[in-house]
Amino acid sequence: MSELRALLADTTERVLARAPGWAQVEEAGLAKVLVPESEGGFGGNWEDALIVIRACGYHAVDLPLPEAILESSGAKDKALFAAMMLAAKMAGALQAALDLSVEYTRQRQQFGKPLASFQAIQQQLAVFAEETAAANMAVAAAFRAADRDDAWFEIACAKLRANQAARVSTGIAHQVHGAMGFTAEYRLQHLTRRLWKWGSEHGNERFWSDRIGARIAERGPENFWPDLTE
């Protein structure tokens, strides 16, 4: 990571945690990370709006900060790009989630021993680990081919498997947290409420793996390899 990449994500991590209102979000220039330095922005490409819009979710900040990042953009086609910065929150979310998940059973004891060291615990958030590991990485992906060509691939497979890791991962984090993680005054259903409700925003599991298949049929068997591994 660079040293003015670095100096973004230590901005982003310390403004955003404090639950700030929309005046601290400006002050800090977060809106503006891909502003031209000329306008007075940061100069930054969408892989540092990811280190943005992904701190968005991890910390469940409702400010239309991705919106604001999103129309200083210029992208043409909103609504995809709306659709990638959803899975970049959910992504950021679900790292929340697993990271709520972990310190529970950690510290949660049952039998005289922390839940964490029973295999069927240890077994359920592997998964989850796995789930998370899986949409950041396709949400990562998504934000690099964002700065090159087209796109729209990458994205719908963003969106797509960060709908799935959503669905898997809530249920294995209320789980392992038993009654405690339906309780208002407790982090998790603040994440866990967001992710339902982001999962059928701009694109369920149903409406991605639909267009995803009809854009591979329409290109043919011959060319689904060399399209999957450019």
The other form holds:
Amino acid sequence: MSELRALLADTTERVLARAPGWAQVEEAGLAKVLVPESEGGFGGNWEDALIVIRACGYHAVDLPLPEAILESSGAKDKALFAAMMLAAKMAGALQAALDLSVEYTRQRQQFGKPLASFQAIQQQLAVFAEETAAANMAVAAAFRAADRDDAWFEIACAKLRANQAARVSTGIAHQVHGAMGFTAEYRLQHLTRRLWKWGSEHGNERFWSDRIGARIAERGPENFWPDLTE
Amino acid sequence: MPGFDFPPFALPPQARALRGEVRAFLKDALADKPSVERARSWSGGSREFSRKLGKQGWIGMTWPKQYGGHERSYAERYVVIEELLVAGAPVGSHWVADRQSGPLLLRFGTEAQRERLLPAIAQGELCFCIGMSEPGAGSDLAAVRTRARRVDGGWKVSGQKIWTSNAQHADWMIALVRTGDAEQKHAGLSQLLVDMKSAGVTVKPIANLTGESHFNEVFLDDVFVPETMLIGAEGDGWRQVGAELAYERSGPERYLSSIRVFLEFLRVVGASPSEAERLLIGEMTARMWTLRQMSLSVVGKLAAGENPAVAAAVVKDLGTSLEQDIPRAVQAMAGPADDAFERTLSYLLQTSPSFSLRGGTREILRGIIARELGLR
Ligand SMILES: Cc1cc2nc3c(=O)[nH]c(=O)nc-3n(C[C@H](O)[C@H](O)[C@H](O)COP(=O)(O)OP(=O)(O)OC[C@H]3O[C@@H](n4cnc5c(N)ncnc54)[C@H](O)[C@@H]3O)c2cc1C
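If the one shown is the form predicted on its own, what is the structure of the form predicted in complex with the partner chain?
So here's everything in the complex, that chain up top.
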């Protein structure tokens, strides 16, 4: 990570971890991550923006920060990029739910030992970690593609992969938490309820599978791999 | 947690030209190969094909020239191996040697071992097999009992290996054996290079459920192994085999094994599939694309000199799940189709259960991941 990007990550973390108001976010300049330095912004690219947007998901911050970033960008296909933003928030929320689940199962004891020591729990959380890694990978690759050129395919795959990961992982998160995770008070629901909502917004699995499937079929088997490696 | 961090990795520009070269070569070399044979992927092998690849400079690509390698980047090697896998090239004769035996020797082998074996591997002349599993040591690999007893000038090795892929064709086996006491479970292990032509080596093929014989039992009966054939340090076998398994698990063969039936499915559904077919294609494409990004990220880690063991376990578990889901989902969705499709599908339905066993089972990989999460 470049020094500037590390600085951005630090600032983002510092501000968003504290349930900020819009004023604090603005003051920290987070909405201006894509705005050129000459115009008083951070002068970053989409990969920098990813840090900020993903953190909104991680900290379950509902401020219109991704929207402001998108607005400031030159992106033409706003609906497509909105899907990319949401996929990034989902990747962040998945990470937060995973961290919470790991922490919880290490603390909570049953049968005289931590839940984390039971293999059935370990194997489920391993799947959770894999799905979270996959969603984060897909999103990172889509944001990188967005800096380059036409990123329709990458963004479509990223939102779909994030949806898939959320479907599998939210179930695991709740299972390993027992009844505690089902309460209004405990933090998990702030993440999982958002994930369920975001899984429907800007294209659910059917929406994106259908479009990707149509495009792939139209291109035919001889172009599948060449296109994938373009 | 670093094991779960997958930074995007972009292939360098020179990889593009190389990809074109490999495609052109394979188009020509595999012209009439039917789909079901391509589906064999790295289970199918041909010495002649391996020699051809050796001539192209596509084996041992990253190794030093001094040992017959080509000093190309990990990224370039990646391009070659993914093209070989997608085309369904018969790479089985040199695959293990190129992927793990060679790199293991490069890292832990003696100078004499490297000079003798690496150039021949790079020319596609040598076939290696993996002598890890035994009847009593599957997932619990450290339970191996094959024993190497010190004698004048080397060891006498006795015991049995099993599930050894390609043993019937192999020139060499890298065997994990017990050189110390059984009480020192991990510390008593070492890795030896066993010449498969040695007296006392008996190979018995085992037919798998498709009727083919890829794996074998290997009986070692007082086989003499010279001192010079110890890899690395005596008693260091457990650490070394861990490194070997990281090489074994880190490549794109762990998510591409079923691509042939996916391509066949695309062929039979044509340009205007039904909605249900589109949904299947879209789902699998997104998973495959993501896995390729993750697999590339592992290459980036290798290139940066990192140990990608945990990341490789993540990719392998997600990848083998995809490889198993594809034939099953395709079967559930497919209408009546032609023979080429049916045979490819039936072959992959039958072989895909092995994908999450070979190279470390799904449960063992998830155990590695759980450890990285701090759960154990
Ligand atoms: C096609 C194929 C090719 C192979 N080629 C080679 C080769 O070339 N060389 C070689 O050395 N080996 C080879 N193997 C062997 C392979 O490495 C083993 O099959 C694998 O390590 C599992 O061992 P096992 O088959 O004895 O199963 P077991 O270890 O008996 O496991 C059976 C089941 O129990 C589960 N299990 C075991 N222990 C645990 C645990 N602690 N917790 C939870 N679940 C557990 C496993 O995950 C699995 O689901 C090959 C296997 C196959 C299928």
